[in-house]
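Shown here is one chain on its own, the form predicted alone, set out as structure tokens.
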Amino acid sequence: MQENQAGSAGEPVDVIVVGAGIAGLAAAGELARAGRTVMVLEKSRGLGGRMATRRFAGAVCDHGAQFFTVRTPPFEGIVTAARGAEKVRPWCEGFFKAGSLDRAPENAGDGHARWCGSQGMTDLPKFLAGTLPAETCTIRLGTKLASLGIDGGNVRACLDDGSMLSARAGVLTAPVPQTLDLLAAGGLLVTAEGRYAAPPAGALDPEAILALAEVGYDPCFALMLVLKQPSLVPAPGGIQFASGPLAWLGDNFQKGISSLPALTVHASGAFSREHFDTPPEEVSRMMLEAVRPWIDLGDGAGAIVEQSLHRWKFATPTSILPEPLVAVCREPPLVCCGDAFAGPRVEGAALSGLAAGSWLADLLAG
């Protein structure tokens, strides 16, 4: 998709979508199908948000979301189309689980398919982006917002470079704390008792802001390891831990996305909160010590070719709002959606994006 100047202060698009993760792309698709012009703004250089894949040292590692399930007809339609394009495939029907590092993992397959991208988890959002019509939908990567406000009855987006974009409406899919920060920077929120609140005479719905302010997230460290030899992770290549410093151990080679042995290790929310500001080298050392039994039977450090640590600040919602979207403003329409709305993880985020896009398309048509 080519960038264009639609959405500049003099020529507003119908809708600005903040975030090119699966929620934002699903919302953009609904709006585009309704004939709306859409501009998707993404601060990262790539698509997918936490459906993230990294290539380094000749290996491939999914370091955000590790898999997804399909339990609803709307999401099944998306996945069926992506599978037809050979972008996604079933991985397995469950993983080994362990109560802690001290307990041997047990096979916990349940017969329900876990899916992954054919070459990495970014494949599904890339597929969705590829279905958006270039004539009416633009995706701008590497575009960071400084604020989001309201001007002359339109949504006003101020970018980090000082330029301004305008739209009739907005869809906000960033983690909720980041969304609130953008609205506050745009003058739409004030601080009350250490929290954001909508001014009594302001444009935003105070009850909606109060609900959003309750949403919290766990951070997560993702340690990626390229190995000299295959890991000792049991097939199909994943272990989920119920307690301790680790939450997930995934083998990207067994998963079928890496031609070299490579592991992704996710720290637990509790460990990640406790060590969020600990020097990365120390975090890597502690996580490596915990994962050593699955690297080899001797010196785990000697089995590592390369390693990389990524820190997700807003990895997993710790509370889920009951509705698939929250409208914070009606004139102009501003709606929030994502994985903290009505259902977590990949499918929940996609369904939330579909709901927000459909709701806003209907509102704009009225």
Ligand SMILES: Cc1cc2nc3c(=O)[nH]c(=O)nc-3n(C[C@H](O)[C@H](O)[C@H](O)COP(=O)(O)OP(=O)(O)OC[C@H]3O[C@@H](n4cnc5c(N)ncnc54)[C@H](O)[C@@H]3O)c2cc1C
The other form holds:
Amino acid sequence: MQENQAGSAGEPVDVIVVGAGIAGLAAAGELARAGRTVMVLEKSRGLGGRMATRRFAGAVCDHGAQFFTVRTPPFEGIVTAARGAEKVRPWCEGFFKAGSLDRAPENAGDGHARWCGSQGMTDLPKFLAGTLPAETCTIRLGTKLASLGIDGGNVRACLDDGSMLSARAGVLTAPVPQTLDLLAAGGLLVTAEGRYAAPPAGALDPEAILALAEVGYDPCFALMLVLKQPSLVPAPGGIQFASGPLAWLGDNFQKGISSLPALTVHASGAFSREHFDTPPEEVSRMMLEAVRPWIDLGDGAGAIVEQSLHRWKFATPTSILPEPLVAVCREPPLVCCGDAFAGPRVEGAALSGLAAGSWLADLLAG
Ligand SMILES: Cc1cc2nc3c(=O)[nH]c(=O)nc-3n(C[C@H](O)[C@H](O)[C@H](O)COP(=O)(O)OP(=O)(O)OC[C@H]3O[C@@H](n4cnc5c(N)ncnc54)[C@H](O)[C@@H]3O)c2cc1C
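The form predicted together with this ligand is what I need now, so please give it after the form predicted alone.
Complete assembly follows, chain above in first position.
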């Protein structure tokens, strides 16, 4: 946990940011540059959210986002600074693509750079966190919000250990259904016909809540495999599947982040939805079966040294809202952002976080 001065004297901070993924950290940076005190609250023990890297059995696997693109000047600014600090690097210019599992993948390099973290995808969010000024910004890891409400004109965050924090404003970057759960637990939403709604004459904007309630996500199973031999995945180490049970097969050894041969296998949205509640051993067995053609089985014994399955409940949004941020409340300001706002994936989430941070900084300055 990173602890420093902001909010530690019991004074309300200017802004509470929920989530230390790329959107939350980008927003925190904008607010800090505008001179605001910021407290970032993150339920996990590590930074990065869905930009996630796991070390196990001596190997390193990115098990959330695998790579990112850099198509816009604001994100290019972040990536250039991170590259200068040797935290990110270009990986390749495209991967192999396969129509289905039984079709040979074809090289689909398109000349457009795919980037990755130098030692793993968490390197970029860690870099951003390291640029936040310690005097005015606090990041509290392992700190889960239980509810988000409004009290005396301030944002009131209740943590799951029962303690309370307050702030002049909030930036909400959790996947949208989780954000709505927090607002409902804070008494700001009601349930009508099985979905959340803002009560009439309540604090939240009913239109904004209506739009947010439409946002859905695909889940994703990520199977990580440590192998005895290097895999049979073609260079540069990734296959994207258009149909079937798998969506992605990534070789962390060829990617240059793992000193041991190790694969990350992502199931497709359809497979992950269908098997969301299937016992994990059965899911691993089915995914392993699908991925076997790219594993060097050698004499058949012990080709897979270790395996681990992770289930992402909210992996990727199935629809994207048109604006980079949605303000659900003006007094006190509460703004939602992340990869479901204006552009998906890592780059979209970063741009949305920057937009939300700068919008709120302007509002607080006014
Ligand atoms: C399996 C998978 C593969 C992907 N592949 C790619 C890819 O190759 N390229 C690409 O560009 N994108 C990819 N993505 C998407 C990309 O990871 C996301 O778009 C991006 O990381 C989203 O960032 P974010 O900050 O919006 O959200 P997140 O990273 O989800 O951050 C939100 C944070 O909020 C925290 N949080 C939630 N609730 C609470 C609470 N109650 N209290 C405190 N903290 C809370 C979460 O722990 C999380 O850290 C992939 C995602 C997944 C899951």
